[in-house]
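Presented as C-alpha cells, the chain that follows is alone, the form predicted on its own.
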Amino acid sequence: MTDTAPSANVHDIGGSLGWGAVPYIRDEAPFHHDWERRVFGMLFQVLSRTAQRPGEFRYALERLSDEDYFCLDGYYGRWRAAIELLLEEYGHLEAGELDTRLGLPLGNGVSNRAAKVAEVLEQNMPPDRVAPRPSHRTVRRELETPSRFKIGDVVVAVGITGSAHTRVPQYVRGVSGQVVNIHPVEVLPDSTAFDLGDRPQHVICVAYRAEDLWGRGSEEGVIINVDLYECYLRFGKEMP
C-alpha cells in the first residue's frame, strides 16, 4: 500500500497506515474491568444533561487531547474523558475540578480536557430544508425532494468548507466512487452538533475500489462501502 495523507484530526485515522495490526480476540467480553461497565452506565446519565444534539458527543471525542484519545484505558477511557469535558463545558463541574480532586497536574491552571468548541460559520452549511419532526427521538427525517444522485452515478467527496465536525473520512476525499445505494434521509451532524438546524440530507452509499484508495499494493478485488451525506458529494468523471 501507499502512504495516505495525514489527517487533520486525531480521530480521523481510518484508512491511514502505520498504526499496526488491529487486535482481535475471539469471543472477547464487552467489559474488561468493572470501571468500564460504570462508564458505560454513566454516559447515558451525562448525555441526558449535556450533549443531546446529534453529533455533539462524537464532536466531544474529536476534541480530546492526544493524551486522552490514545490513553492506555482505550475505548472506555475516551468515553470517560469526553464525559468529563462535557460536564465542564455545561457547567456541572469547574474546569479542572476532577483533576484537582485526583491530584493530577493541570496545564495553565485548567483541565487538559477543556477543549474549546470551534466557531462554525452557518453560511458554509447547505440550506436548511423543511421536514416534519417525528414524535419520537430519531435522526431520520422525511423529504419530498428526491436525491440528486442515483445508483450508478460516479461521485467525489469534497465535504463542507470549514466544517468543524464532519463524517467525511480523509482517505476518501477526492477519490472517485460509485453510488450503490441511497439510504433514508437523516439530519446533518455537521450542523446539528452546533445547534444550527437539522439540514436533512439523503445518505448516499458510495463504493470505492481499494486500489483507488490505497494504491496497487492493496488487496485485489476489495470494495469499500462508505455512507456519506449528499451535501458532501459532487458528480465525478466516469471511472475506467
Given for the second form:
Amino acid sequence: MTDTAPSANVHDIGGSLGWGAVPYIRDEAPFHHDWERRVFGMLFQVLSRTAQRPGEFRYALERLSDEDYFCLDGYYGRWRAAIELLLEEYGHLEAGELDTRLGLPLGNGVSNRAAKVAEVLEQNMPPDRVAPRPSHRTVRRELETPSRFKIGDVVVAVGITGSAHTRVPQYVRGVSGQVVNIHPVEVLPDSTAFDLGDRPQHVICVAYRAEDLWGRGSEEGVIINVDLYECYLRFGKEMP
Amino acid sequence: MLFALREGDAVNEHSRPNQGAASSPEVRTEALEDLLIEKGLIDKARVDALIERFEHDLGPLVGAKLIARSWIDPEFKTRLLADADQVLQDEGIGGAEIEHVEVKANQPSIHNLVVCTLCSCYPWALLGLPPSWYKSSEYRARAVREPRSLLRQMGLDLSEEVEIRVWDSSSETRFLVLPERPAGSDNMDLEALASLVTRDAMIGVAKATNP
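Pass me the form predicted together with the partner chain as well; I've looked at the form predicted on its own already.
Starting with the chain above, the whole complex follows.
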C-alpha cells in the first residue's frame, strides 16, 4: 500500500494503486487454520442475533479501522473483528469482555477503533415503492414499473443517497458507461443497512472502458462491468 | 505501517504489537467461541455442522458439472447463458449467495474475469467457499485496473487481441465464467469433463485444464 489511503472508505479499494502481487495459490483450500473454520462457523449464528438486514454486516466490516480491516489475520480475522463489534453493539457482550477474559488490557478492542453507525437521512433516499415481500428471505422484489434505463443508454453514477453504506465503487463515480444489462429488482442496501425501508431498485449493469476509468496508458481491450442500483444513475454523456 | 504487511502474511507472534499468545488468532477465536457458548448465543454442534457442510458438501463440482454439460449439450448451454436462474431451479440447485446468477462464456476473442472490489462476493453454492487470494486486497484492487497484467502474473497470458471483460460483483448478482472446452477432450464423458473445470477457471483466472 502507498502512504495515501485508497479512498474515504477502507473497503473501497477497486483500482487503487500500490498493491503487489496477488498471493495466488492454484487450487488453494478455503481454510488454512482451524480458527478460520471456527470464525466462519460462528458467523451465521451471530448474525441471526445481530446484523440481520441486507447490507448491515457489510457495513460493520466497512466501519472497522484500517488496522482491523487489513489485519494480519487476513479475511477471517476481519470477520472476527466485525463479529466482536456487532456483539458489543447489540449488547450481547460488554465492551472489553473478551479482552478481560484473555487477561488483555482494556480499551484496545475493535469497537474502540471502529466508526459508529452513522446517521443517515431518510430524506436523501429515493422514494420507497410498494413491492410485495416474498415469503422467503430474499433481497429480490418485483416492481411493475420498468427501469428508466434501457440497454445501450449512456449513464453516469453520481451516488446521491448520502448513505454511509453504498454499493457505488469510487472508481466509477462521474464516469460515463453504457447499460449492457438490467438485472432483477433488489432492495437498496444503502437504505436497508439503516432500517430505512426496502426501496426496491432495478439493478443496472454498466460497462465502462478501461481508458475512460483510468485514462491514457490503461490496458487496451478491457471492459469493466459494474452493477449499480438505479437510483445511483443519471443519463450521461457519451465519452469521446 | 500495517499496510506494509500484506493481509494474511504469516507473522511472528513477537511482532504483533502489544501482545503475546493471548491475542493470537487461535486463542482469541477459541475464547470468543467459549464465551458465546457459555452465554447461550451459539450452539457448538451447529457451528460444526455448518463448517462440515460448506467445507465438504459444497464445492466447485456443482459449477463444474454445469460447465461440462454445457460443453456437450448446446441447447443446455443456450439456456444456461440466457437464464441461469431458471436452469438452477430446474436442476434443484439452490443455497447461499446465488439469488441471481449470470454465466459469462469465454470465446476465442473474449475472456471473462470475476471480482468483488467492495467486499468479496462469490457464488458459494456453485463454487464452495472462496480462496484467500480472491479476497485479497491485491486481487480486488488490481482486477479492475490492470486485469491483463494481473492475469499474466497469475499464470494466464492472454493475447493482446483478446478482449477482457471484468465483472465487479457490486450487487447481489453472482457471476460464473464458462471457460472454453479444451482441445483433446472430444471423447470424454460428463464426469471426466467436469474434472477439467477448476474453480479458478470459473472465476476466470485460469483456463480449463487440458486433458
